[in-house]
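This document starts with one chain, in the form predicted on its own, laid out as structure tokens.
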Amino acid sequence: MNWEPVIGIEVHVELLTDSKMFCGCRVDFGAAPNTNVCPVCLALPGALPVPNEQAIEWIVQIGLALNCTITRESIFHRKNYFYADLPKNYQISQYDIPVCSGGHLDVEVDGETVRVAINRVHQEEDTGKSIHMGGGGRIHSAEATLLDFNRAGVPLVEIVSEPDIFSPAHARSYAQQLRDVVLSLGVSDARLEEGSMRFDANVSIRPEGDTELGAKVEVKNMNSFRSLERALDFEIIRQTEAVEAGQRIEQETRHWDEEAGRTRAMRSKEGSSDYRYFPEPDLLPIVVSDEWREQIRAKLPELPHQRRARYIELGLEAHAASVLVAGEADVAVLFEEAVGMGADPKQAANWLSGETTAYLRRKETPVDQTGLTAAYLVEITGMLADGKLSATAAKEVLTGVLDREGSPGEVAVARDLIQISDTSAIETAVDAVLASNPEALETLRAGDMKPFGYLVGQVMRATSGKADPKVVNEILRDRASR
């Protein structure tokens, strides 16, 4: 039998907003332990929560970027649950009334546009972090647990799925692309490495064919789409083997154990009722007036199909404008910028999504701590488009100017790869290698284009890889002809 997966996915999303969501205490990565908090954060008797405008704001962008109806009038709940990050023992979050629902996201998966369907995007808080002391860095295994409550109430979007994915592949892209309109919008960094995006999965197998859901399993902690994808992987053939050995998929919650590539059972999945929610009773309704929702809608910045789609408009390729919109946002300004200056499109976007991409990747640095600029580049395509640079040299030029080693000019002559065009200097070089090769240039005198493609080989090894492959084609042609 043929199993299909069914898989939904719960993002978490801390917003970049200055103050936490529900106090003026400041939202900062890296600070020392526990010197952002107050009495609202730390849940000491007396303290009333107040909602962080910004905030609301954001998440409403982010579900008008992601096609959602925008509730009127949605209203905070309380989560009751406890963990010891967890100062209240319940989070603010949203239940029934949620800020946004109803939205879609189309997905590139293969080269086909593929809609998954977001059932929801509401909004709540972070819990504050635990760190394990000794031990694996478990809590089963540690000595002491210590709690840092610096990120206790920083604003965080879920952003629920439809289970409309199929295939660890199919997760990643939506996880990736999902990541591209949060990042367009800059509601949030999305630092997958610090944990400002994270993922749940929820994932079940059923014969092919068949429309009902199997049990229901959840795949937490995976803070990387490599992680996501590996989890999956695991998770579908572990229930997949376990179905087909007779045994029974119970609903549970599960870790995603990095280092040992599998999940690990936590916890029988709860319920809905098992968080007891209730309407949060300090908190009025969330109230997004019509005229506040077009007053957000109308600062939705470009979205990312939409520059993809505006690309290709250019002539680029599907892949390069994906790789492009994909990439780190200063890449897509400094192509944008070059095309400005007289760069052309298609060009400048293949040494970007090709060359500098695989730079970046390679020394894991952002191009704007490189050397390359805008300007730079269009004068890298414009010494190939003259002739001054192969295009073995431009990729050298290319990398010597993301080095830092100066202008492209400046590193074409520094590594002496200007390319000669001169017809004379290029004869020279054909001569000689033709008085080297007399059998050869017999045999094309002859009428036999055998040799032509080594002897086109000497003449640029003569010349160290300089000389112009068109002149040379030219002049050896003129020669076989005599």
Partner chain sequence: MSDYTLSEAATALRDGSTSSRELTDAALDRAAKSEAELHAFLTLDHDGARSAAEAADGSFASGRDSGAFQGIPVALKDNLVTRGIATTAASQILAGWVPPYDGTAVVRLKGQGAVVVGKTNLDEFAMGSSTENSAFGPSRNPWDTDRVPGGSSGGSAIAVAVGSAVVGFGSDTGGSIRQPAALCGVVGMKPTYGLVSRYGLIAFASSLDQIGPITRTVEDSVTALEAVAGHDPLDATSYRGDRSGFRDGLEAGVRGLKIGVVRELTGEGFEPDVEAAVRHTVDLLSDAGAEVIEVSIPSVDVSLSAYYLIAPAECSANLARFDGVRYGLRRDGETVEDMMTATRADGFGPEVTRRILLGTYALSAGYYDAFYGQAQKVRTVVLREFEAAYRQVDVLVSATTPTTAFEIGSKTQDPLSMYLSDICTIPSNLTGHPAISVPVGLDRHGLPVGFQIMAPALGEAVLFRVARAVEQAVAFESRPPRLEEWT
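Could you output the structure for the form predicted in complex with its partner chain, given that the previous block was the form predicted on its own?
A lone chain is what you will see next.
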């Protein structure tokens, strides 16, 4: 029998508001432990939450970007559970009436567009962070647990998809493209490695063609797109093997162990919590009037799919457009600026989506910390078009610019990369090469072009590679035809 996986994904995104969800403490991920705390986010006796209006506006923005219906009057609930890094021992979250519901995101998978329905987008708050000392960082063998409440109360958005995803690759694309949407809105830095964007996935399998869902397993702790895809791959195979061996799939929560490359069952207790949700009595309903909603809609920036379409209209390849849209926001900004300054869009896009992106990935650095500016990009593509740089030399110049060695002109001069386009100098070099290869010249003149490439190579060598190959070609062809 063929089995089909059915996947739903819950994505948590920390918002980069100035202050926390329910108090005035700063949201600042680099701060020393327990410095961004107050009576409210430490849950001191008597403290009360007050909702952050900016966070509400941003969640509405996310909802609108994901084509959701915005609820006019939504409410907060308390989700009760005891955990040392949860100060109130309840999380203020949303339950049956979230701010946003019923949207969708169109995802590109292998050149095809697949629609993933969004069940809801809701608002909640983050917990603090536990640091287990000794015992290999695990809670059960730790000698002590330190708590940092800086993150406690940071606004958190949960985006819940419908079980509309049918492969790990599809899941990965969905997650990546959701991140692009969030980044384009500028509401979060969505850094996976820092946990400001996190994934949980619900996976079940069913016989292909069935419409009913199988028992679902929740997989947690994937902190990269790659681990999301790997975890799903593993889980689908595990479930398929289990079912084929005649076992039943338990509804449970499993933890992805990145090192071991497998999912593991968590303590069953953790899976079957009764959160005793009830309406948060300290807060009034969130009211998003039609007017406010439309004001927020008017402020929506260009979204990734809109930007991609515009880039393709500018003449970009679909792939280059996707890379630019998906990459760091600053790279796209650079592209837009360079084009605005007159760079050829195709050229600029190629340099950014190719060499530059590879460089940034290799060095793990954001583009604004390199020496590359839009003006320099324009200069490089200009030098290339004018024949001052060969394609190879241009790559080297770009690397030098990224390494902050100076402007493209300075780098090219310093590294002696300026191409010789001066015809007379090249003529001298060609003639010298022909003089020492008389037989080759004869062969050419007889109409046999075999030695042509060899001769070009000799000229390039004689000029240390700086001769413009186009000019060399022209002169050689001229000599052969005499």
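Computed from a prediction, not measured in an experiment: that's the story for all the values here. Residue numbers count along the first chain shown, from 1. Here, rigid core means the biggest group of C-alpha atoms that superpose within 1.5 Å across both forms.
Asker: Indicate whether residue 41 shows a C-alpha shift of 2 Å or more between the two forms, with the rigid core used for the fit.
Answerer: Yes; residue 41 is a residue whose C-alpha shifts (by 2 Å or more) between the two forms when the cores are overlaid.
Asker: Can we say the CA of residue 122 moves by at least 2 Å between the two forms when the core is superposed?
Answerer: No, the C-alpha moves less than 2 Å.
Asker: Would you say residue 57 moves between the two forms, meaning its CA shifts by 2 Å or more once the core is fitted?
Answerer: The answer is no, as the C-alpha of residue 57 shifts between the two forms by less than 2 Å after core alignment.
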